[in-house]
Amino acid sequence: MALRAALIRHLRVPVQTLSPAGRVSQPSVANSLFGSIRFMSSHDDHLSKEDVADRVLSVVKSFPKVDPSKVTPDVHFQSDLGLDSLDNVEILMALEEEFKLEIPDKEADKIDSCKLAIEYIHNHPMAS
């Protein structure tokens, strides 16, 4: 899935505009200068690690069973915050919603601290 997303981000697709009658319209000045290629963004607006860290910490601090004063980038969900495995799942679901991504179960089982969550989300190509 990540490979597919990376390839799609870098594709350039030729574009032809249709008139309301369904005919291909005459090329504009821009098209004659630059051809009929539409340049797509390569998602260079990827989140910085600092932005990811701030948002992850905000999500963890807002979790009802967490004392916000104990939350740091290096905090472990279970040993430092006293959360159980179900709480860990709920935090990861909140992070998925915050960053509009899906963390596979295999990867989610490994994320047990803010540091690992920040690292995973920062490296995820679809995080927004």
Second form
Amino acid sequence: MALRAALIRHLRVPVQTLSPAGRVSQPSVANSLFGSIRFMSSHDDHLSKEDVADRVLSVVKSFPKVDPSKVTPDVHFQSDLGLDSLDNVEILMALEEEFKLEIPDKEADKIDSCKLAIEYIHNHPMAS
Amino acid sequence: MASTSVSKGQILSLYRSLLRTARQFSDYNIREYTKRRTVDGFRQNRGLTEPSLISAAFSEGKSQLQVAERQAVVYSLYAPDIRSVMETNLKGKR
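Got the form predicted on its own; could you also share the form predicted in complex with its partner chain?
Everything in the complex follows now, all chains and molecules, and the chain you saw is the first one.
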């Protein structure tokens, strides 16, 4: 109890003094502070394309059957990396886990290169 | 019963469903086993060309998928709180 009282005494809270005219003497620092923070705004939440590309490439490179030196943003899974359709599905599963997405079957069948994967994930609103 | 041949799309769809169901398991061991078994099983049957063998393997895969889906529900009812040591991210390896 004594500690608490000592702490409260020790803390200095800035107090805005009202001048006799009733105007607040402190400039509106609070307003400018809160003006730069947009609460509940998801506009800046979206991933940048380089960020998406880096993470997609690292997922593809860490796939055991892939040769990491061949992986570029334009690489095609089956023709360049020598994978088959089963590997394609596995890579897409790994990408789903990385970005916490659910890719529907119809879209997943179309994605067969790094480029398409990066584009799809970048355009997906739920990617994180 | 006229057996229609199984298409590549159906096989890939089954593969994907099995892997997705594997993710639902909270138990690390079962999850990894399901993933390993589907990968191995599909790879093993990759070279099949005879339609009857292909459709037999496909229906076996479908029944395994149903088993896995049921078990995922049952396991989730009794999910343990303690996670496997394989799931911890140990930073700073010694």
